[in-house]
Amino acid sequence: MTAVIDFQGVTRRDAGLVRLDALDLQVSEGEVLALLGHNGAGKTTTMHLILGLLSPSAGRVAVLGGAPDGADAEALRRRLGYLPENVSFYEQLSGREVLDYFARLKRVDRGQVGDLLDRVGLGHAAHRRVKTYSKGMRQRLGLAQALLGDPRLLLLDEPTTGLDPAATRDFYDTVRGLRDRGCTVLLSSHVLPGVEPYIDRALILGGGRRLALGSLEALREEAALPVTLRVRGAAGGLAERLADWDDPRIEVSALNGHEVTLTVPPDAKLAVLRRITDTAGVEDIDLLPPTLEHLYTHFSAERLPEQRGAAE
């Protein structure tokens, strides 16, 4: 299967500054990839290369089988959707007029405008001027314009900025529906807890270099970070009964008289669970694996010193 996004040793330099350094990346049809990194990591550069707004200094970029900065750039862009981090529209136009304008620019069916406004929760405000929209409403309008033409590839840069929790949940449900229909999604976000349930893989960049790439399961295995066990019981003295361990890597914290948290290395997890289940008074155990935020912090901390000075 041909990759929707294919980076082969892609490097981008500007005035001697390496913004992206020999990046290899393949993203398949129907995949949701989270693009993570600090400011200056290379996220925006990666998106601009995919959009054809930048050309690689070395290596090759292919998007949907073509060069995004080549002769087929215009046709390729009609198959893409892009939501920038800071959306900006003509404020004197209504939401419907804005989408109608972008539909004409993209040369797609303008009949979908009303459905898209309803889909992002702006049907009731379709005829209001954009200058009356809140930040969250503008972000929803930005998502609607990105979805024009039923794109095969969707690039989303901080898409939940300004959205309340309910709107954020609705947004990610939309992303899930797009993936189910075969749309590939590249998603950049600093709000990692909200992203985790909806992605297939994560790419962590640092100083323009790839620090880690894989599914959450693969990244957890590679990082080998400790897991957290939260143990609850009605009887008193639970912390004392779980306090002593032969393995010095196991850390125990008493939250209150009836709840204890243990930090456990992966290779000791089964042994710890066996002892806990045999401990008198234990009523419940929650096993909490490392989150995406933990993994991001772990891999970002491994950046080389010279990477810290790079910028997007």
Given for the second form:
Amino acid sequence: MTAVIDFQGVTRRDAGLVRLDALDLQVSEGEVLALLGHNGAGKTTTMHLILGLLSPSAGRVAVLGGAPDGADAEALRRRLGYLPENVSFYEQLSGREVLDYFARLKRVDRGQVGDLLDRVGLGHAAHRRVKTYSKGMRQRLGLAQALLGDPRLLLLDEPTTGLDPAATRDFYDTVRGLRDRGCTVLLSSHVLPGVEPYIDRALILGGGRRLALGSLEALREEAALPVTLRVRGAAGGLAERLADWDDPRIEVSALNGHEVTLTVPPDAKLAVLRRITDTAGVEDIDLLPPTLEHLYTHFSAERLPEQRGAAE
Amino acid sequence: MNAILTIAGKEFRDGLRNRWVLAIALVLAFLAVGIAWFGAAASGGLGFTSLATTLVSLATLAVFLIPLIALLLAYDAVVGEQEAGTLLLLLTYPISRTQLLLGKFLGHGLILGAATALGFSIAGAVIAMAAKGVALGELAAGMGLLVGSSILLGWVFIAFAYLISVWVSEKARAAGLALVVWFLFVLVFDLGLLALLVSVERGGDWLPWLLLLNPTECFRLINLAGFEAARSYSGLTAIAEGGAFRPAMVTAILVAWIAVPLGLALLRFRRRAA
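I have the form predicted alone already, so could you send the form predicted together with its partner chain?
Full complex below, order starting with the chain above.
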């Protein structure tokens, strides 16, 4: 399968500042990739390079088989959808007029404007001025804008900032629907909770460098972060019965009389589980694998110690 | 081409919707009628005096107002969209930066053109109806020239506004610079030229050429030279006569005053980072 996005040793320098440092990245068709990192980690620079708003200082960028800053940029841009961070649309226009304007500029069929507004749940507000829209409604209008013309590649910069949890879930459901239709999606975020079920791979950036790249499974394996086990049982002696372990890496803390939390390295997980199930009085076990947030913190801290706090 | 028209159409509709067109037209019509009516106030009279005086007064009004209106209309054309975040989005669309800026120019140019034509037409109609013994043909010709040259003058300052708008990164700064440009071209230049004229005793053949360095003076030259009877009221511009100062020539120079800043704005806009 050909890569929709292909970065080969891409470096971008701005006035002596290295925004992106020799990044290699291949994203294939129909993949959802999350771009994670602190402010100034290079997320937005990466997006701008893909959009052709910036040219690489060194290396090669190919998007949908062409150079986004080259001669075929115009044809390429008709197959891209982009939702920038913090966009406030023309306040004096209605949602429908805004979308109509962008549809004309993208030279796509304006018949889809109504459908798109319905799809993002703005059908009822289509004729109201954008001025009266809430933050979430504006964000959804932005998404509708990005979806104009059925793009092959969708770039979403901090798409869920300012959305409430229900709206965030709706948003990600839309993204999943798009992926199922073969659209490649790149979304940058520093708001991590909720994104996990919807992404195929994550790219963790720090100081312009690639800290980690892979599926959640692969990242968990690579990080070898401990698994958290929460054990509940009948009151009395549960903590004592689970206190002694041969493996020094296992940490035990008792929350209260009938709840104990164990932090267990992944390779010892099964052995620990076996012993717990054999322990008298145990009624319930919760197994909590490291979340994306843990992984993100782990990779940021481990691979970028000298830059902590330096990035903006 | 299509993209240019789309953008121009949006700008023009914005201009209608936020009542720029109406406001400019009404201000111009109101002031023009007022000037025509109180034209004789200086000599102690009231009412319409002569067509020549009126046209010269209207040209003077236009010299002050049109550049100011044009600058206010267009100073945030680029920097405003940049602050709103829509510029970044537009730049990822399949349109070129040249198309974007030219589309905006066309839209803003139409707003100013429609408003100026409407405003001065209202004034002309009022004068034609209310003043006695005015030659309608001459009035129409004079007003036509005034409207045409006013529109050109407006476009010059829209081009200046764009140059400012692509250069700075804050709206407030653009507004400040727009006022500076207005102040320099409309007020300071005249004073400087006057001072020079008085201080240069001999020679000074080159002085009239300095007029061409200011689009507002070009505008005055067109209007005063284009109307025979206005000659005696032409004031400072009286130093320029014949040769390169024929209306057609000055008009060409005014057009160049549109093309150069607009061209510079385009160059700058295409080169700058997003």
